[in-house]
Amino acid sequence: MKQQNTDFLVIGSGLAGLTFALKAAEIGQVTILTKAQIQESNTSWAQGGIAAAVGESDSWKLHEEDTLIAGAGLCDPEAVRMLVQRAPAAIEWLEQQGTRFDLSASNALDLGREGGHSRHRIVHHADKTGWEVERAVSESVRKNPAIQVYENCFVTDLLISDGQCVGASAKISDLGSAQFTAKATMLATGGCGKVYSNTTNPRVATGDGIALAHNAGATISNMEFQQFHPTTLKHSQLAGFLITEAMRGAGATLRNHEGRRFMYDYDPRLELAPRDVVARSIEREIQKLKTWCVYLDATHLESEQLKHEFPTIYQRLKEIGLEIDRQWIPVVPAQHYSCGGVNTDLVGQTSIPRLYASGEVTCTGVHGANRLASNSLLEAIVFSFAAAEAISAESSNLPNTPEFKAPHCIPESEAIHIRHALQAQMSTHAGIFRTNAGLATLKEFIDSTLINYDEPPSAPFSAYSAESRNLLIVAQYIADGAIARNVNVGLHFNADLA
């Protein structure tokens, strides 16, 4: 088995661990484990942009007091204000990195407004900004000398010892098993989209985090707060396609199948109010008119502003034969974000020593019960530098490594049936509308379904198979929130309770 030290190991290579990697590597030497493509992530199919109070009539006051809005209350303030204030310096340090914004034609930050926002400050890179900023960092990251990255390594176990997080487990392919041990650990492994059956994550989205932590014994909460984007693409060529918010910030409006523009029935800031608002009027419109989708209206707007702010929307939905400046574009809402996580204080750390957490991951307090659009990877990179300033003060002595644990496994063929049949449960009992009867289904599924799957005999390594445990266990997390939860708050409804 290969047995590697190193002073810092980061599991997962989204912008937050990427991030957290160039700032440790300053002080020590960094293991970044990824288990796919170092620019294969969530942050690279964000499209919108970066939440920052950099404009001549707004203030992070004003910043604070959206996110505080759209969070319905379970917002962390102390947590927000430090987000807020420290938005510009990311912004600064990410352009420092070769990242390339937009840019108006007096040379400022071109700035867009996204729903719930009070002011344009989006600052973007035309409708892909996730993939400009994930490829500038990672090609830092690549430079770094001080920066080892081992792709294709899928992480098993965090290894814990004496209470404290002192590395991971990990399968690497062509290498087999090996253990990382570090002064600090740092987990970054994203979202947990794969647990439904329509979301608008990568298929890297399987909640491997939150399964180590769980495993690991760390505190883990507000997981019934999964955020539905309202409008992805509702076509069979591209299916859970996003169309993103800032298309709607410029003018984009939402109508139903009668034509009528169906948000004045709903929310008088229409289609710019918060995205939990948005996603449940098009569901209930939707549902109202019993028809599979609703449309996005565009062609208002000058083909020549569609194709410079929106050219990768424009280009693949011509490509399908949708041209947007011509005709409206069929969406529905599907799974986009986890407003919930693993906890940490304000500098990353989680309950157990030596383990930090950033990103989708975690529960910051910054989202509350819904996030405002575009502060996910302005999270990722406030919370990145806080955890990478602490870590200066871990000490190098570490208990002694534990045993190397074989992962569970059983048949890639029976992990293909119940994920399968999961997404389905998921959809259908924890979606945009909950029931009572519906979660009391959906938990009695997911509790006898990880019974099942623990029973010997085991089978060989299989990393489907692992993630579908961790799919299982992220969705049980879900359920028993949305079970818990008594009140309809953000992106929690549960038509019983209304």
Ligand SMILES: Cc1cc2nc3c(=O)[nH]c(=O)nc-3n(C[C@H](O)[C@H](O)[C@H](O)COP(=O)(O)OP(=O)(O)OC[C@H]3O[C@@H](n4cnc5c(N)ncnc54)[C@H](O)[C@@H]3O)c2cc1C
Contents of the next structure:
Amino acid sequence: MKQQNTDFLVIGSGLAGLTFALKAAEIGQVTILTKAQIQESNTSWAQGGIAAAVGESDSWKLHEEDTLIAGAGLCDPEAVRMLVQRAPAAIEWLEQQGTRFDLSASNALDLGREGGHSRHRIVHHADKTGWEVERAVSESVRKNPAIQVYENCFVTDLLISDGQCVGASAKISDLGSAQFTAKATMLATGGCGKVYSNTTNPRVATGDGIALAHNAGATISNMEFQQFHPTTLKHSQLAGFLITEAMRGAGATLRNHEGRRFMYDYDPRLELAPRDVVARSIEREIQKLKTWCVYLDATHLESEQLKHEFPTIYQRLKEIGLEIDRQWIPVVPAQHYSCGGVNTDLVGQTSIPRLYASGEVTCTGVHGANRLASNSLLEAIVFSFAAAEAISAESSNLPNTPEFKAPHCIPESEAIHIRHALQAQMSTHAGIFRTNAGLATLKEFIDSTLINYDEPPSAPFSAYSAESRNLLIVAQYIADGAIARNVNVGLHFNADLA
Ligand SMILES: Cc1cc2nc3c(=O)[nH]c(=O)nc-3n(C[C@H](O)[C@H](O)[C@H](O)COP(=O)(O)OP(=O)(O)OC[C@H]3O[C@@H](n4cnc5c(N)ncnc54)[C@H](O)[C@@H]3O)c2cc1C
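To complete the pair, please output the form predicted together with the named molecule; the form predicted alone was given just before.
Complete assembly follows, chain above in first position.
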């Protein structure tokens, strides 16, 4: 079995992991483990952009106020202040890495506006900001001689010794089992969208980091706050494809089957109300009219503006026969972002010594009960910076490495069946609207399935099977959190509490 020691170990190659790696490489050797290709991540799919108070009429105080309002009273004010105050420096750093943001005619950053923001403050690269950011940062990582990257390397366990995290074990395709030790480990494994049938997240978003942290005994919270994006495409050929909020920011409106702009019935902020409000309004409208979607109408916007500001959406939809300058876009809400996760402090430290976390896998306190749009890429950078400063204090005297433990897997054919059943249960009972009875049914399904999962003798390792077990753990946190949350707040809505 391969054994390797490094100064700093990073699990995940989205913006959180890569940012941390580049900063940590200034003080030591860094090894990145990532389960697919380096760029396969939620980061690469981000469309809208990154929030930062860099406009003339804006200030970090206004950004802070908007973030706290979206979080519905459950944000950690200290974490929010740190996030918004450090946002301009984060943008500057990304530019230094070679990220190309769109500029206005006067050569200043061109700022978009999204729901819940009181100002134009979204720094962007057309409608593929995440792709551009990941490109720039991964290029910097590739060029850095202090950073080694293992792709197709699936982390199966955190190594815990004397209550401290001393690294991780993994399965590397072609190389087999491996153990990596390090004086600090950064968990940056991203989201868990695949726990639902309908999500904007790519295939790697299976909540592995939540399960790794859970198995290691770290504290995890707020998983009941799952954000559903209001406008994802309802189409057999491109299900879950995100239609960015920036399109509503540019003036696109929501209409029901009868063509009525129904947001007038729900919120005075109309299409730019916070995401939970818009998503719930859409669900209600779909139920009320017994239809399978609502529509996003951008037909009153100039064709040239749509092609220029939303080139990816324009092109992808055209390929499936939808001309957005002439036709309404059928949309439904879909799981998009996990506001809860592994608890960390202001420097990304988890409840386990030497284990840090950053990005969507965490609960830093900045999102509270609901994330303000475009605050998550920002969170990944700001908290990875802070963690990279903190790790210099970690000593190299590690306790002994624990013995290798092979991960428990069931045959893939069974895992496929279980994953689909779980996704259906989660979508029915832990989606935008929840009920006491539905959550109880869900909980019973998850608990009994987990017991069955662990009972038979282990089958040969399969990443799909390991991920499916991880999804069950994630689902358990969401269900338990939703059952325990006895008041409707932010993204959690239980009809029996209304
Ligand atoms: C369609 C879409 C649009 C979005 N738009 C925006 C936006 O406009 N603005 C914004 O701020 N946010 C946006 N978000 C959210 C944002 O993209 C994510 O929250 C953010 O990119 C998370 O970054 P991360 O580094 O934490 O995780 P990710 O970018 O998801 O990276 C996680 C990494 O961990 C790896 N990994 C996972 N499990 C394992 C394992 N077991 N072993 C090894 N490696 C593993 C993955 O392969 C991946 O490389 C969007 C998300 C989506 C899906």
